[in-house]
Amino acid sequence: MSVAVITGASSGIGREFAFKLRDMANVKEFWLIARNSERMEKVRDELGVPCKIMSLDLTKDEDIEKYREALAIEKPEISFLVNAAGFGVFGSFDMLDEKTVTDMIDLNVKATVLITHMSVPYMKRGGRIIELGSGSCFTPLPHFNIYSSSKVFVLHYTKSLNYELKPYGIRATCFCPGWVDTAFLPKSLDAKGAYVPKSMKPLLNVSKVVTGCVKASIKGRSMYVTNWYTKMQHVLFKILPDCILTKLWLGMLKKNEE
């Protein structure tokens, strides 16, 4: 049986990929990923198919090569790959430490090609990866860098690896949405005194942007950009320099005062 491989799936967009993964693509085996186990086991309890649950901390490599060797022993067919685990934090270069920094590297980028490279193996014809990207690829973002800066190699990466697989019939979508109803937002804006969005409203609804990156990626669309505001960014990117995105991007932040 062909399963559904989704790290991040313990909350917010990776939880959401499992119930739209299940409902629209019929899958009927999920290996879930992430730290927090009862999480994931609420999560296979609600969906109510068969689920390998694995806690892992995808930025330590001796976790990365637990999901190696479960590959090796279990042998799966993969059909869906959804790399939603990511973290981003607001702050300047002098506010943020090397841990923090060197977290966010390993987890939204490394951990993400280390995944994709070690599941393609196991997938056929038909098979789909979905690679989490971010609005916030698409212009420089200070006080948001790290994270902006690593969703643009997320964005370079996957639209490079659709390309590459599409000789075996496996596509790959990078999923750039705007702010999306989620913890993400909360966990990102606590740094006291770094400059924060003065505001994120609407924030999207986490159900129907993932709806649209399923459909997206079952098509074989290498790129799934959600609302109006974030394709707006994609073409300002094209057409306007960054001097003037940046400038825009500042005039929109405020210092975190809480």
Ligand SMILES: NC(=O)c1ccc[n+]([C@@H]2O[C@H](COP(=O)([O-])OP(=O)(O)OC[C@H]3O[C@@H](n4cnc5c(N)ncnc54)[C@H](OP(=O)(O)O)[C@@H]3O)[C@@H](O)[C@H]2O)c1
Second form
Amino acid sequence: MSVAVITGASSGIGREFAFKLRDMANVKEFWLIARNSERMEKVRDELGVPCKIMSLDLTKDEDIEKYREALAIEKPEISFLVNAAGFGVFGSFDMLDEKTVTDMIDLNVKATVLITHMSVPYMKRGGRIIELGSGSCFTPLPHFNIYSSSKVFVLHYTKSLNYELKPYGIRATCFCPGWVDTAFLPKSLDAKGAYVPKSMKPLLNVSKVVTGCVKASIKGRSMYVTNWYTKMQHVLFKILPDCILTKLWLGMLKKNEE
Ligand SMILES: NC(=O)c1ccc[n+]([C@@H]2O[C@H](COP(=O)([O-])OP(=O)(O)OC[C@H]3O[C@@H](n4cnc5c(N)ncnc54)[C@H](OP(=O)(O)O)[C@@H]3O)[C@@H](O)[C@H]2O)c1
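Cool, the form predicted on its own is there; where's the form predicted in complex with the named molecule?
First the chain shown before, then all remaining chains and molecules of the complex.
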């Protein structure tokens, strides 16, 4: 039996991928990974298909090792891998404490790479990998620096991975959504005194963007940029120099009240 492995499966985009892969790709078994097992049990009950729930903190090396051990014992055939576990925090470089910075890099970058590296040997031709980039990975973004930089890594890494895995019939897609209506945004905007966007519009529907990404992944696309606004940003960011883009970005920010 083939399985889909999803990190960040307890909420938002990761959770939505479970339902879309069940409905659109006929996935009949899942490995759900996140920290909150109660929320994953709820997802499992709503999915109505067999799920292995792994309560792991992917910023911790020992928890990532537990995933390696589970693979070695169960030897699943992985049809889809979705690395949706991730978080971001708005705040200037000097505002963010070291733990927040390292957790963001460890989760968004290191865990994404390691989980993929461990999973690929269990994938066959036709296997699909979806890594979570972001609409914020196209240009430098002061005050969202560590997060957006972590996603730049994911974009380049996924495009290269897609190329390297092509001869094996496995494709990797970097999913680059604009702002999506999930728990991510309130958490990322929390810091008092931080510069944050004046508006989060257009705010995208999670079901719609994940549907689009599943289609792109099945087609073997190396990248999926969601809506017209994010696509326009992607093109503009290729044309305009960083100094103009940075000015435009800074003009879109306001200070969070202390
Ligand atoms: N929402 C947006 O606007 C947006 C836009 C572009 C990209 N993204 C990216 O999309 C991905 C999913 O975000 P989302 O919008 O679905 O946000 P979300 O609802 O907050 O989901 C984040 C997921 O990551 C898991 N997670 C967080 N820390 C973890 C840790 N240390 N170990 C294991 N799992 C952890 C969370 O589960 P637990 O708390 O149970 O661990 C949760 O399942 C992220 O990579 C984010 O950067 C989001």
